[in-house]
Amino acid sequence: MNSRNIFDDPTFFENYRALRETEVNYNDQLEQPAMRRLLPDLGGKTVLDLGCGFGHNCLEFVRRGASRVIGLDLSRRMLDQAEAACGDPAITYLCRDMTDLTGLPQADLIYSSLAFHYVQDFGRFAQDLFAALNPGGWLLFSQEHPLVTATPGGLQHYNRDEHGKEISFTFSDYGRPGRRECFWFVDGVEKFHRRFSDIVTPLCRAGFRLDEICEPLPGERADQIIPGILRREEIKPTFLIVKAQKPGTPSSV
């Protein structure tokens, strides 16, 4: 089963939707606060949201002043939900692979939340992302941290002391980039592992200027909602967030 359309699998979709609808999830308590902190000014801007899912971020961009938002996702089920719950005249949802940027307007921000680890050829994708941005435009994306994607089968685990306290983390095959297959609600979820250098170097070679790399730590409230999340993230980060800019002078709004 291909991860690029795994979200249209009925079992996966219903489990994923249930996860996102509860407050007890890492996305809302850890990844999303960091991503929103890093958003540039969106007043009058054009935004591409790659792997837009349920469309919550597309609607947030409009609320922040974006004049045009285009959300891409390969899952028809996801987009049906997005159009019903997060529709707006400024938002266009397209059912297509997020690596297919042909025919889209030049963007001032390309945004992606936890989707780039599904991309196989990241080097080529980085070049396409650069070409799709206006001068001075921003790329902001999150993905599973390379320490998470490394182990085949997703068998990473925390090690505990005699009192049950998490003290370390075990993983393998970090230095072997490539396809990984694991169980997440269903068997056969496909992702692609890249070393940290395999992420940063293609972006630099494409022409991006790196602005910030973030491995977010949770706040006090998050640790109350998900007990132990701070300790686990201090041992091993779950997410990698990259903010980069295409050099040049942005056009006036």
Contents of the next structure:
There are 2 protein chains.
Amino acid sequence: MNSRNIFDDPTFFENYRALRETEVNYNDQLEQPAMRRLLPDLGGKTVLDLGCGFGHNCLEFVRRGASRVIGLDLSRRMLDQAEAACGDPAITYLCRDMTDLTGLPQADLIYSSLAFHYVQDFGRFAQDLFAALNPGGWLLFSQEHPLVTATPGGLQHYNRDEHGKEISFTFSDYGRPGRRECFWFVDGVEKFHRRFSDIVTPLCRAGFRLDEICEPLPGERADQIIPGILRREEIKPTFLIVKAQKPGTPSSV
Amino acid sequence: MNSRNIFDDPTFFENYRALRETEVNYNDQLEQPAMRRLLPDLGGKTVLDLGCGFGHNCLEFVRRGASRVIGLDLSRRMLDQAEAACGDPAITYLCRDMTDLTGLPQADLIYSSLAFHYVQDFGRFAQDLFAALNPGGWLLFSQEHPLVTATPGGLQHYNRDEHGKEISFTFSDYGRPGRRECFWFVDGVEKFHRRFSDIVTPLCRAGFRLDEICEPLPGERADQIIPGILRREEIKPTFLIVKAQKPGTPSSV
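Since the one above is the form predicted alone, can you give the form predicted in complex with another copy of the chain too?
Whole complex next, starting from this chain.
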């Protein structure tokens, strides 16, 4: 099964929607707060949201003043829900592969939440992202941390002490970038492992200026909502967030 | 024991010298080839080598055309050997803490091999490095990989399958940056763990433009010299290398 289509698989879709509809998930407690903190000023700006899913972030960008938001996703099911629940005259939802940026308006922000680990050729993609931005424009994306994508077949695991407390994490194959297949609600979900260097260096090569790398840690409130998340994240991070800028002076809005 | 002084400890010094005098070490097979590949043109340039040890790299920079090289190290024993074996009129060896850059000439390259994990305050240090470089100047450093520095007390370990083959790696506390104490020939060697983000973001904040991040993998020749190194490095990297530039146009030499 092609990973890009799993989001239209009925089993996957229902499980995924249920996960995202509860507050008890790592995205809401860990990734989203960090991503929001890193958002640049969006007043009058054009935003591309790559892998926009249910469209919550597209609507947030409009609330923050964006004049135009284009959400791309390969899942027709997700976009149907996005249009129903997160529609706005300033938002256009497009059903297409998020690596196909042809014919889109130049963006001031390219945003992507937890989708780039599905991209196979990141060097090429980094160049396309750079070309799709206005001078001074921002790239802000999150993905699964390289320590999460590394191990084939989901064989990584936490280790516990004799009292059941999580104390360490076991992984392998960090130094072997490439395709990984894992189980996530359904079999055969396909991702691509990249080392830290395989993420950062292509962005630099494409011309981006790195602004910040973030490996978010949960606060105490998150630990009350998801007991144990703080200890687990202190052992091993789940997410990697990158903020980078295309050099140049933005034209006046 | 303060980590900065271990290199003058007689037990440590003799073990360390013996390690570096054989070709069968990770530095020569893995870190040094990658560092050499990333060196910028040095013709007529001024180079600072922070934690220069026995001075081999200082001499290499002169061979590559550097007009002035200043090697800093806290170990008087190492510098005595550097002056004896790697002396040159273009090289000045200074016995001082490598984070003290006061009074030195502005550099075109700041180079450091496997010493930055001893620095406690990397944010402050990144600013000092930036200030010590000429416009257009380069920072090139290697350090122990965050996956190596993470686990307190050297409790990380490779795991083997039933045939004795190394198959995975166990670590902890990646998400808890700070002081670590470990055994390396002697007890109480002090290092500082930083996550990727704790290394990259301070450099960006200081004004550096990241050029390349490298997590070097060994070639087949290295695997013949150190059997098993290739498999171990595919499981978990040992080194992290960062190349960054201070923006601006170099003045003519």
